[in-house]
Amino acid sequence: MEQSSITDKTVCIVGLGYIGYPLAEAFSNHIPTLGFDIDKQKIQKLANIPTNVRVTSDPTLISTADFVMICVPTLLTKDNEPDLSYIRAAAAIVGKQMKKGAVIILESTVYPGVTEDILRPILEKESGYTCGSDFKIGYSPERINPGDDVHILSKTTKIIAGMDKETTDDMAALYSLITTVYLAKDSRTAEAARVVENIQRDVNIALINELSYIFNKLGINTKDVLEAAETKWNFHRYTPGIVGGHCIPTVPYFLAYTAKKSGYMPNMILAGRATNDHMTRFITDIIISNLKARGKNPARAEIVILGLTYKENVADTRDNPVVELIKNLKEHDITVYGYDPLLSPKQISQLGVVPLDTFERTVDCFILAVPHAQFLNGVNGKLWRIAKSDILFIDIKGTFYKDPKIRKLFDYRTL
């Protein structure tokens, strides 16, 4: 399909979260765009934003779209198996409403085979149409990174795969309106590529985290080791720390699930997950040992955690490893305070800590868990001036490790 004919079509984005809404905004600058979400309160808020996107909670309007993109979350069950309930629910809604000839594209992160084996049958059942003759399907995995002003949608290549050449060509023409595209061999290849992106990062971080366990036992600072190692041209730098977010802690289990169903045990992938999941316990042990070394009873200690979201500069607490760290600290009867300029006191309280409107207080330890820009800009500000000379400062991500001012102010610990 040529560009001229593409712009005569209509796009509908189903699911207006941190993936769906930016996608809708991008398309709305080039093509009529409808945004659908079952959350009526969300729709009311989005309706007040000046944009070209027409937002609605009326599913019947999906029938006006030539391309329908499903952008809903994929979660894990309590047994760490893929929870596709949101995809199934969205597919049922789309199937009931989609018009004949539409192209339905899944954007959610899934394991290989979901587009063909899960999405397709639901669409056929609910619509009464036959895939291939009455409608087409495709897959294009999301790659949006919240809070990242560099790798924005328009500068991030979109992997696309239609069920046949015609569908792939139409998808290429459509997505080329907003960014560059890469044509994958088929939907299973595209689905696999998406999970590999996260698994590679998870396993590499796990390696560095395991090294930090070892070097801590040996009395060696991991950051010093990495600085020396990265002088070799082919060394890839990763930083130890807790791993959170909507993708990295979740996606490895997707591929592990389908691998085990195929008769293979993905030991490295699962070992990486186990290593990263253990990091909050490891950090807790470091804090407890340091408090005891200072003659402080942990049960009488007070700690302030700086940054309580799942990543820096993003006001999102979902899939948040800091919550597990808080839980571990409170198991030792430590009084835990929380300060985060991006969250309200109510949001901070819901994480299980005492909210602070300022961190100007005398405590036994500061933990810089999430280095928001406000913290980085305040290196010479009140946070650093108020600290007593004997305060314990835990910098989980090693943000200030190279700053000599910090080393002078604090009994500095990094992983």
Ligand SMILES: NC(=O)c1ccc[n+]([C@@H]2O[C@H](COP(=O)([O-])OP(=O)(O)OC[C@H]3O[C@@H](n4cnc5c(N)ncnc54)[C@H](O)[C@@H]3O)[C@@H](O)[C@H]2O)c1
The other form holds:
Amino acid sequence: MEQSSITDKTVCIVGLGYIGYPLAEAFSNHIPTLGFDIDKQKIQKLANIPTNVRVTSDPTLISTADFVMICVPTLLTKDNEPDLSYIRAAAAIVGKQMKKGAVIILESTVYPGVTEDILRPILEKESGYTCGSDFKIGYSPERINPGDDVHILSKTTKIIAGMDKETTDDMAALYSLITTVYLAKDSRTAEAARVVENIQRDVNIALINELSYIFNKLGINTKDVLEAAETKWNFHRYTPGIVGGHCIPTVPYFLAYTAKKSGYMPNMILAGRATNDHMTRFITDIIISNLKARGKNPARAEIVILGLTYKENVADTRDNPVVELIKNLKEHDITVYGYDPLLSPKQISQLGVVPLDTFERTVDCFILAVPHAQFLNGVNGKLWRIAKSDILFIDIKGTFYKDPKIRKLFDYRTL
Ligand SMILES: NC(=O)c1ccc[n+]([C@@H]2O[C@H](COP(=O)([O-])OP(=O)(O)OC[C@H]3O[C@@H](n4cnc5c(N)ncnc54)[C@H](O)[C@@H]3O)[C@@H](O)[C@H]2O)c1
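So the form predicted on its own is up there; where is the form predicted together with the named molecule?
Shown next: the complete complex, the earlier chain at its head.
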């Protein structure tokens, strides 16, 4: 399909969350764009935003679209297996409504095979159409990184894979309106490439986290070691820390699930997960041993956690390892306060900590868990003004590792 004829088409984004809505906005600058979500309250809010996206909770409008992108959540069950219930439900809605000739594209992160083996049969069953002749399918994983102003949609190559050459070409013409594209061999390859992105990060972070456990036992500072090691030309930079979010801690289990089904036990991938999940315990142990070393009973200790979202500069508290850290600290009867400029006091209390809106209080320990931009200047210096050299300052990501002032103001530790 030529670019000129592509812009005569209509796209519909199904699922207007962190991923779907920015995608809809990007398309809406070039092509008629509909946004469908089952959450009526969200639709009401989005309807007030002045954009070209026409938002709706009426599924019948999906029938007006030539391309439908499904951007719904993919979660894990409590046994760490993929929970595809949102995809199944969205596929059922799309299957019932889609018009003949439409191209249905899955954008959600999935393990290899979901587009062909799960999406396709649901669409066929619900529509009564035959895939290949009456409609086409494809996969194009989303790579948006919420809170990142550099790697934005328009500057990030998008992998696309249609079920045949014609579909891939049409998808290429469509997605080229908003970014550069890479044509993968098929949807299984594109699905596999997507999970590799997160698995590679998870396993590499796990290695550095394991090194930090070892160096901590040996009384060596991991940051000092890494700084020395990175002078080697082929060194890969990763820092120790807690791993949260909707992708990195989840996606390795997607591939582990299919690997196990195929008869292979992915020991390394699973070991990476276990190592990273252990980090909140490791941090708790560091705090407890430091408090005890200075004669402080942890049950009388007061700690403030700075930054309570799953990552910096994002007001999202889902899939959040800080919650695990809070739980671990409270098991030692420590009084835990929380401060986060991106969250309301109500949101902070819901995480199980006492919300703080001021730094007037001197506590035993600050944990800089998530270094939002506001923390880089100590929240306009307020934090620095109450500093004391006997206050433990645990800087999980080593944000101030190179800042001699902060290291002098507090009893400063990194992992
Ligand atoms: N958030 C990220 O950082 C990120 C990054 C890359 C990829 N992804 C992947 O993108 C996908 C979407 O993630 P997200 O973070 O945007 O999720 P989200 O929870 O922010 O949004 C999902 C939206 O889908 C809607 N929805 C659920 N079921 C629906 C249905 N049947 N029909 C219509 N709408 C429905 C929900 O109401 C919600 O608005 C997931 O597979 C995720 O793994 C997420």
